[in-house]
Amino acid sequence: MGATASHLGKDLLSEYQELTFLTKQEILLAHKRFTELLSREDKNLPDPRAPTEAILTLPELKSNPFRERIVRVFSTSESRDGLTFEDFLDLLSAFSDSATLEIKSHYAFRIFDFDDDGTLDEHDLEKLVNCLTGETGDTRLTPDEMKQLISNILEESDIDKDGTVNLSEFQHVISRSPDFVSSFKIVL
């Protein structure tokens, strides 16, 4: 992959485009942003990683308040630091419009688990509300407010009811919500 656009070749651009919800023309937008997040140095790896200092620095993640999550869950590093190339795609795919709900709230779903335990707990509920609302003193919830917001998210998700949810019961309460698909997007 070199600094422009013309070094995708039409195979690679064909595959990505086979395996991605992303068109032609948006797969190159893609691939110049990518490189404009490179370092000079970089830009002549055979397969670079763009920092996650970079990233977040995109205006589409600035003010996103799991831009670090997002990164997080997409990055392919064991470190989970940082995108290549393939990775920023794979984001942008799930963000896209016309990727699926299942896609779509698989994502999510990843995203909100911040402990990566393949389940929804209180804690990590709590940390997906203070997200939400701002962590500074005046949109915090109370200790009892959050509490009972909990509580009830639990009441309305957690079908099988062990105090967690789990992917399926998290996707059963995103497909009932119409405006979920043309929410959770990102276009560059």
The other form holds:
Amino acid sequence: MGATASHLGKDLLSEYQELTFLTKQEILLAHKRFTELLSREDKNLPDPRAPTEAILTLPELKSNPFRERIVRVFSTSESRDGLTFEDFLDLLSAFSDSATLEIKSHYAFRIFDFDDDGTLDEHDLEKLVNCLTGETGDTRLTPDEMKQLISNILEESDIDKDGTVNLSEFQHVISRSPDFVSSFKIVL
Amino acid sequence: MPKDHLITSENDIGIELEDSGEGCDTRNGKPTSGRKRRRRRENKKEKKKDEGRGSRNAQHAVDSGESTEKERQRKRRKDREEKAEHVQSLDKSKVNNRDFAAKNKKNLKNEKTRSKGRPKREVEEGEAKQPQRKGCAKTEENEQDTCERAGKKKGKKKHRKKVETSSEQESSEDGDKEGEGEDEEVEEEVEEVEKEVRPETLTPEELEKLKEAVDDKKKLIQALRGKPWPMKKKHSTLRESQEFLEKYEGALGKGKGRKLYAYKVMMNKKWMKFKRDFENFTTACIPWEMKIKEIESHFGSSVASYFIFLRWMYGINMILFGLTFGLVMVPEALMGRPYGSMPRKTVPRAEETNAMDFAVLWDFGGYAQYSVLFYGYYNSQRAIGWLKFRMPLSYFLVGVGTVAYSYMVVIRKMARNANETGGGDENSFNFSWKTFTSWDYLIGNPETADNKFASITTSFKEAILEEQESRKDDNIHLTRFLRVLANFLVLCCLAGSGYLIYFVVRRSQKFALEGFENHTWWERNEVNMVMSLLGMFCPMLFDVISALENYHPRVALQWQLGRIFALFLGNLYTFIIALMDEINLKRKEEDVVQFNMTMWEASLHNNTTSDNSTAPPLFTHPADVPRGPCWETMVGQEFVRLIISDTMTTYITLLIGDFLRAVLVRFLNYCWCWDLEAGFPSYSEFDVSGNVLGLIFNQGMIWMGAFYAPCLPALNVLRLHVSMYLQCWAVMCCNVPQERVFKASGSNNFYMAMLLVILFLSTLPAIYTIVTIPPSFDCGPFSGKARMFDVIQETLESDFPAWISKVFSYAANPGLVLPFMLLMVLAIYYLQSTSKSYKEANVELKKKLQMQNEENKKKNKRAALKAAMELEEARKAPFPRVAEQSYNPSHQHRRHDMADSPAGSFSSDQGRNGDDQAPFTDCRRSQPVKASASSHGRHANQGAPAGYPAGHPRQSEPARLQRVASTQRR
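Taking the form predicted alone as the starting point, write out the structure of the form predicted in complex with the partner chain.
Everything in the complex follows now, all chains and molecules, and the chain you saw is the first one.
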């Protein structure tokens, strides 16, 4: 949508400011970083799409265990990989300092919802915990521990007791958390 | 019908007379013509309606594209307005009755007929509504359609009809809101309608609606960034709304009163742009933002929180510095008497020789001591310079203001922090929080990430263990014994360090009496060095001791912090007590000096007056005049020295402990027998808690000493500025991320609480000295007064009218002060009890919520069971294929509703969460549709009941059912 590779139009910039939680400097920086991710031939396309692999090399995402999920959630393409500049801005806006709890928790839920079915069930939670404990074997939880943990989580946050955590339950839990907003941030 | 209509319009005209100021004159003269005009207009509308049908339908289509949420909002608002207007119109007509006595009878009748007619009409309207929405014209619509033309909003119909019943009055009323010229325009428009059919012409109520729509769009634009939509959708919505705005704001922006409106709109746009630019500017102005963000992304939020705290402290100190510098130091330097004019502003003869030596200046003696930097330099002259600046008063008020401002800032910050954490149920979501919120998305360093993984795993394991073994406990006696032992050891340490400091201070007093010149550098700086060393080593000792206790790490950290705090505090207070002793010593000395002084003056007097009694007093150089020890300056000097030595130790430990260690580890690693980087010395971690504590204590000393050394805030600003750069650099180049990465926010208020305690404790001695000890007789702004605060009294008496001092003395009367304090205590008690009751209510509500959920769950279960039974029956039916096709959609539709109910009820409990859930589920739903399309295909292909049992167990899950239903309905 007119995000030319070389520079952003003034109108577009102000529109982006209107539509995101980012300041002008942040948008410009994001644009700079984004164009760096593009390959040379892509830059001439009208609406270039940075491939997932390139985005994952960003230092801000490199060590994030949810990086693939994040790209998937924010991607608008059919195949769910690669981000356009606007997707990228969406991502940064949701992770920015001034974004509201609502929007942050919404995206957090979608990130944690590994099978994209709209609820967090046991499999999602297991994957989530595995992401959090890292890939190496010595930090993994044993199956027993995992089972206990998941049952505890569901006990706490599954208010309607249907065996899954849905968005409103998730937001309910998250809204009480003291440090979700301060840690759900990515800064370029 | 026509009769009813006729009467209403007449009545309305009567009402209008009263309402629409100038514009009504014409109508007043010829009510019948008004009526005629009206009817003609209606007829025209009718014609036009047929023409405009097509366009309206198109608009309807556009409208249905709008979000349902907005629709709902609008409806709600409409209902409210409707009610209000109803009441209003009734009121108006009553007023009307009173005012227009001439038409009294008629109006009364009208009123009656109207009130009778209304319910009937409303029923009709209700009937009319449905066909109307479908776009088929009905006979009774004819008059209703008068206002229909704007017809962009379906939900508005009812409102419009109501408007129509009290038509013109209402419109002129609406018009009043928009501007004075409105009424005239109504006239014009009506006339225009008579002349020609113009689709763009808008009646006032339509205008009102348009305005509403415009406002809605504006609100939408504002809320857009908070919507979890993809950018494309947001963008197109923005474009659409902006186009709408441009188009219709333009429509609003013509005519007389509308120029103002257009201007306002334009100014509003400009203002928004300015605000945005200003926001950008302020964020660009926040100092060290990029530095801190960089650190944040490498080390996580806890290290960054230290730097944010440091920056916040820097801000406070800047303001304190501004206060003291602008109101005390600069005025005295510019307008006060110059150096050398008085004894207190001159270096004494004995010190003159080495007053400029660096060693002396470094100790803040010599010329530094006799300068604006310290209390003693200030003169007690009431007003100085051509501004008649009240120096002593300003000095006193700045001292008080510093403390007051600090209290205010700290408490405000604490309250804000407390608000952010929200309070309430802290432990209820222990596990969920651990899973959902424990990752710090800012971490951009693989090493930190590894540490974080490890710490999250341990926290999980700990939590599980705690859960499992909450009742089991091993050998409680041993643990208890060890804990008691540990506390005993810590107490010993604290007492020992306290005694050491006391001893050293005593010794240094002895040295001071003997004169510092004969002693070595160590002996001169013993106190500060010992305090710094204790501050360095005791925490390590505590760390070792706390290993005995076997506490949970978080608890252990708090204990550790508490102990270090106690150590620092103890040291500080020992220091203060020693200082008090010194003050007392100085004051005794002062008495002696004062006595000597009178003797000396007398002798001087005797010498000069012996031969000539009227001779002018002999001029002695101020450096030769004997003077008192001036304990205030001494106190100030002590604090300044303490700050300096503290700063030096911090910087030096930073350089040696961090930088040198990092360099050694890095470069010796090539030629060492074990891996230095991973093994013993390794790189140092950034010690957040220790650094924060250091900062807090430093600030405490500033608060304590600032009254006697106005230069202290300036020094502190300098120190903080340097530490910002130095520590940022040190962290980035030679520290490794902490092994135990903990979240900042949990401990934030803990630090603030400590700061508050320190603030309180450090203001205590300062206030004590100000209130109880009389100031020195020959130095400082309060010399010659019995107490420092006498300056207030003096100002009240001499600078203000008498009644103010009277009021003041009354206000200070215990008879007034005591009830006031009592009132405050009562207020505090009241507020506290209300907050407690709120908390209880919260708990109560939560319980209710849970109960309701339980109930819902039960209901759902029952419903699901029933549905399953029905399904079973359907499966057993003789013609399964027909049964599936004909029965399924409705059946599953029902189940779909049921499946929705738990989520629905919950989200309605959640209130605000319900709204933005909609788009999410929408886009979510669209995906599984694709996925389940294949399953649907399978159903269709097999068709036979055999397909069902396979899918059956999965379909017990409500969410899936819903999706299948949605596909099959298509």
